[in-house]
Each structure stands twice: as structure tokens, then as C-alpha cells.
Amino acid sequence: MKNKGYAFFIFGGSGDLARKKIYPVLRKLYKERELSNLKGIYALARDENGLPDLIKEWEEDFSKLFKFIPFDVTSNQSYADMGKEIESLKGVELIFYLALPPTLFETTIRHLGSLLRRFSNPRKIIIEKPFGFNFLSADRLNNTLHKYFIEDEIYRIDHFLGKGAVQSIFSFRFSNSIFEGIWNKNFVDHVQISALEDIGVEGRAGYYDRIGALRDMVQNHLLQILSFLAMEPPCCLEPERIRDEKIKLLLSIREIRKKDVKNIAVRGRYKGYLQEEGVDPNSKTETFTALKLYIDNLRWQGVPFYLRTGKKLNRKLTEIVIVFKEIPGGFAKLLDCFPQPNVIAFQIAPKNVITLKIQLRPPAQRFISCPVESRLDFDMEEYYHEKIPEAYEMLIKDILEGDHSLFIRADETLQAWKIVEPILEAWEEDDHIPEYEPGSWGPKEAMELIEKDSRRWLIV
């Protein structure tokens, strides 16, 4: 059947995710004349919760193509009622969002499974994260999906992928010879990935509380960028390709051993999160994690990849910093200097900068002078001079083009749960979570973490 255009049916529509990121980069794409196929847009939710006074803002053309319908994820009468709009739309691609809570995810595929084998619709399904609570759930629930959908319909959405700064990682490193020539444990002495946010749940504990900062955070976001950064060339650019690198990677992570655990990594939480609206005054959860791995492949043996994230800490922050090792014979310790390694930095958010820090002899120094850090900071959006796309725009138009790059893929998530599960586990049987202070840069274990390595944590 010839596709007619497409159309959006959003699980929980009147939510947070649908109010403030997917109906504004819908709204702004169709502003820009790229959604001409556009059908319409089904809010699919128990109440409005705010949505009259949100479109009362909106242009009357794009205002038409909204409808919202009382929607019960459990209901059977609720999935009729969507199948009576579905009947109207004729050869239109359905495009299914699930911006639910987690624990909805399964009733709600199988619900829609069941009520599309009436329909010839080419239809897609994008699930926010995170994808399972563990590597159990997650196997599940990729079984639940693939009765009713095949691999190419399914959209995993990480939105870290979708900022600017990610994506340049993968043309920066694959463009520049000067670059991949250095990018292995011949230059790299190590490297750090930190996502740092200086605010708590914000009343979001009710969700965070069951899941943590491990879950939250590294099992998908962290292990994503560290794929992208560390992946091997791909044969060609095809989305597959680009994938089968990225699981080749996460495959090679070193296997973590529980006994193992308390040597690679380390959990807090910040003082006050107890007494957070929502939070079980008897919570296990971790608000900041950080970890150590290794990659055990012939580009990245024996360089170790540090990981940290965490909740109202100093500052918002998210970046990647490869630090190289010293220079061969130190040439600058024969003049008696101590110089900073050479450091690549690529700044995620507030901005998206790419950093590199050298070390130069000063321009009124005589010629034979210790050399200084000096650096060179490239703003995206100041040199291009144009605003870099929120990363939903960028994700929403990949899945109407049906391009799958950027997306996570049935294997790759089973490995990411692979790969932290033996750390819950640990943790599962360990009650101690030291505390820091709100403001702080995280509990002092997280410093000894990277310490004990004769190394520190970098802010570039």
C-alpha cells in the first residue's frame, strides 16, 4: 500500500515529554514546511492536564491537526476508540510514541499489537528509556516487541544521540586522519565521560527512585557515547554498519565480576534526597555513580575509560575528555617544567564546544622556556552561525526518513544491561551509600576512584 503521509499517536500525550519536547519540535517542523504529510496528532491520555491553554499558542493550520482522546493504556474500550480513528487514515504510516513510564510499556504494546493485525497501515514504535529495569525485563520486552514489530519499526530513542556534539564525535574522529591516527592506547592515556547535573528529582522521584543513577544514566546514555567515541570504523555508513560497530564495542567492555565491584565502582547520594517528596525514607537509591572500564580490544587494551554522573552537583555539565599520554622522553622535564597533557574535549551541554588544550612556549618568552597550557575552543553554533537543532528535532526527523543510525538496536541494549547488571547486583547487597554534600562534586570515593590511578577528575 502506497504510503499517504503519516500520523502521530502520542501515549501519554498530556505528559512532561509530550508538552515540552515533542509537540514544540513537531509544531517547529511543521512551521519549516518539513511535515507536509502530516495527518494529524493524537494526544492519547487519562486528562488534558494543561493542553488547551498549550494549543490555544499554536497557528490554527498545525491546531487542526491535533485531537485528544481519553485514553486508559489498559482499557480494551480505549484501543477500539483508537481503531475507529485508525480506519480513517487509509495507507497512512502510523508513528506510535510511547512517552509513558516504563512499567506501562509491555500492557500497552501488546494492547496495540493485537488492535493493528486489523490494519495493513505501515506503522513504527519509538520507546523512551529506559528500555527494562534489568537485563531480564529488557529480553522481555524485546520479545513483547518483536510479536507485533520487526526490528525496522522499532525506534529505542536515546536522546544523548541526538545532540550536535555526540553526532560530531563520529565525523571528527573518521574525517581528520590527524585525529583516528591517535585515537588507541599508543596516544590515549585514558579517558573521562561525565554527565553532571546541579539540580535533584525536581519532582521526578516517584519515577527516580526506583531507578538510580545506574539505571538512569549509564546503562544507556553513558554506554551510548562511550560506543560512538570508542567504536571501530564502520565498512560503510549505513545504518547496520554503523550498529554492528557499536555492539562489537559494548561486547568488548571487560567483563565486571561482583567481587570486583568495589574496586571499579562507587555510589552516593546527596544530603537531603531521603527527605525528597516521594522518596521511601528507607531508599537503596544511588543519586551519583561512577566507574572504571576497561575495553579489551586491540585499539583500546589497557586504557581505562572513566565514567561519572550524578545529581545537584557543582555545576550542569555534560563532556568528554580524552587526555593523552606525555611526551617520550619528556622534553619538557629537561627544562624543569611540569606540563599538563594534551587534552580533546568535546562539551555536550550547557554548549556544544570542541576543546583541545596544547602546550606552547609563550610569545615573549625566550626560545628555550617551559612551554604553557594553551587552548583552542571551536563553538558550533558561533562558527556556523546557526542554532544546533534540539536533539529531538534531530531524532524525530531520522525516524520519519526511517534512518535507524542513531538509534539502539534489540542486541545493543541486552549487552548495556550485561554490562551493569553484576554492579546492582553488588549493590543490591550492600546497604552502605555514602553521602556528599549538594554543591559538591560527589562523595570522596568517587575521588579516590580516579585517584588511586595517580590520575584526576577534568573539567575543560
Ligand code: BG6
Contents of the next structure:
Amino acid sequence: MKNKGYAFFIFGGSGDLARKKIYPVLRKLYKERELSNLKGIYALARDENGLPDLIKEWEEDFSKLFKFIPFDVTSNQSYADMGKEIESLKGVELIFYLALPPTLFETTIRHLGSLLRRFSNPRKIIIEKPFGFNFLSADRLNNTLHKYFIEDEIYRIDHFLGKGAVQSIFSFRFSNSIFEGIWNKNFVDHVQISALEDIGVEGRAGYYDRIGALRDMVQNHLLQILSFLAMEPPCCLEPERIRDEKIKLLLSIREIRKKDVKNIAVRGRYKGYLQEEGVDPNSKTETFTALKLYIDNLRWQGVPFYLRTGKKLNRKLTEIVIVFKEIPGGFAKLLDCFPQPNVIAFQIAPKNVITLKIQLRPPAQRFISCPVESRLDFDMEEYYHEKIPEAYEMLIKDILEGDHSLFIRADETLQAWKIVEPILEAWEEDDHIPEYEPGSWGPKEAMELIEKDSRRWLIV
Ligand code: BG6
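Would you mind giving the form predicted in complex with this ligand, to go alongside the form predicted on its own above?
Every chain and every other molecule in the complex is listed next, the one we just looked at coming first.
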């Protein structure tokens, strides 16, 4: 089966994702001779939208594999045209990539699924986020997918899992007893996960204004990071066993009651958002959110996990910070110094750095003197003299290999909706959205959320 090769069919084939991420990755892998079995790339879209200019820059042998097919995802004729192409691909694995606006997922899957009944080719389907708009629509989407594809053929993408530093959490924890030994409520005071962006909606208002920060970033990216960070070690490295541990973790997150939402979640909107092109002037969409979660299991009972994300903030920074408890009767306190906690941080963007913050006596000082905060920065690219591949490159390679470890299983996406849905419902009933200055750290309510627990947001 493998040596018959594979072909990509990219729905949304002239869209941003295809042009900026998918084609460059395929071209790079092709140049590196990693796609020797590639039989074709079919770009399916209504119009070419700049594709001819892009192709001009490509090497001849790669562009020969590329074919644009004018395509309307709601038209039977388009699928009939695609069927003709598939007829010439006997035995070839067909990889369908839904790089489409989410409103078109259902209809595309139905049409495609019906067409594929005529063919026996091996197949895979890749589906971008957001996976549904809420629990019900995600459930419906899963049902539609399962009508035509088995779970093993489905790849639900969360591109954060393709990021180098996120993947390193796994080996950092499970290959090093010095860290795994302290990865629990006995040593960890709290955890912060931040995905801060300096950009605004950047011409994506049509999508973003329906979605907002909680759906766009928390339901998927931040909860996926949280799963990797807090899960139990899997029994073995089979993709299903890794995903079992992630769902177990998501199921252990304490249910949020609607009446408690005001105490554990805040939202915000940057000033000027309502004037952005394409934004509904009466929009209630949040561009910032911060929340506090608890995981009710033996490892994490009582440890708060603070999550925050937003647009038009002070800088681009994606970072996980694990803050450790103070040592009882620690030196710093005895000496009337200002003790700082130990911290382990994973910077995911802009760089891939693991940082350890420790307290040390300045080496030239008297033996008994106030320890000062000292840091060890482990920049992965510098250390390994290697550029970490772009997230999509990692994920596309996994799809070709048929490895599901870094893709979201049906039950995970549903559970993630269950976690955030009470917040969405509570916000629906409340019109007040605090505003924040572009370039700031978000609304003051986000500071209050953590400060009322006598903690503060950290930038490592
Ligand atoms: C996407 C969101 O999934 O992730 C965007 O839809 C966001 O709104 C982006 O900007 C952030 O990803 P990255 O890789 O740039 O940190």
C-alpha cells in the first residue's frame, strides 16, 4: 500500500493557510527528499487567488506535481471533477486537508464521504480548528466524520502540538526523575500558561468576531498544553495510550459552575476592536481571556492553573511557568531577604527555551548572605545547533507516518468544549466586557484574578 504513494487534496487550496503553511512545508519536505512517493498536490478552491505567482517561485519538478482544480465545496459537479482525478490514482493514499472556514466542514465532509464510497483507496482526512463552535456542534461534526471515516483516518490538527517546546515537555517530564519527582502538589505552588499576542485580528475579523479568545485559543491550544503538562505518564508510547492519558487529565479538570464563572474567568476587549474592519459594531466578542482551573486528582489537588491569552498585548510570548513552593524556614526568610520562588519555564514563542530560576548566594559575598535570583537558560536551537522545524512540518510528517500522538481524538475535543462551555454561557448573559489598552497586559480584572490569590502573572 505504501509504495503506491500518496496525493494531497487541499480544500481551501488558495487560502492563507494553504499558501503560507501547507505548500511551503510540502515544498521543503520534497526538496529534502522526504516525499519521494508524492503523486500530486491538488489545490481545490473557487479561484486561484495569487497561486500562479507563488508557483513561479517553485522548482519545476515540484510544480509539476501541483494542479489547481476550480472547486465549490457545495457543488456536486466539483466532486465529480475530483472523482475523475481520483480514478487515475489507483491504490494511492488520498490525503484530504480541510483548510477551510469551519462553516464549510460539514457539507464538505458529506460530499467527499459520498464520493469516496466509489473508491477503495486508503485515505486520511485532516481537519483544522476550530472543531465545532460548542459541544453540540462538535459532537455533530464528529458524527458526520464517523459516518464516512474511521477514527484512525482522522487527524484533528492543533498546531500548538507541532511546536518544538511543547513536544519537549513530554521528555522533560518523563525522562528525568529530577523533574518528574517534583511535578505534583507537594512541590508546585501553581502553574501559569500564557499565549500573548501583539497582533490584533489582522484581516481575520470575519472569523474571529464569531469566535473570540476562549474558543480560538483556550478550548484547543491552551487545554492541549495543559494536558501535556499535567497528564500521568502513559503506560507505553502508543498514540492511543498517550491520548488516553490526555483525556483522563481533561476529565479531571474541575467542572466550572455557571454561577462561579465571575470568580474564575475574566474577559477583555482591546480598545479600537469595534472599529476594526469586519467587526460587528455591537460585537460582544472577547479578545482576551484569563481563567483559573483546578485538576481534581491525586497529583494536582489544590494547585491552581492560571491560563491567559489575548490579542494586541504588550508582546508576542507563549510561555508555561511552573512556580514552586517556598522552602519552609528557607534561608531567604531567615535573613530578612526577599525570597523568590523557584521556577521552571518553557518558552514556546518567540524562542524555544527552557529556563530554571533558582536562588543562589552571589559567589563573591559572605557565606551567609541573601540569595539572589539566578537563571539557567537552555535555548534548544542554540544548544543543538539545529533549527526547530515549523509546527506544520512536524505534523504533516506525522500524518504521512500515520502517527496520531499529536492529534486530537474525538473525545478530547468534546471534553474540552465541556470545560469551557459554562464560561461561554455565563458570558452570553452578561454584556459587560472590560476594555484594555492596546500594548498593555490586558484588563485590570486579569491582574485581580491572580492577585486575589496573593500571586502575580510572571514573565520569565
Ligand atoms: C491560531 C489562532 O490557532 O493560533 C490565531 O486562530 C492565533 O488567532 C494563532 O493568532 C497563534 O499561533 P502562533 O503559532 O502564531 O502562536
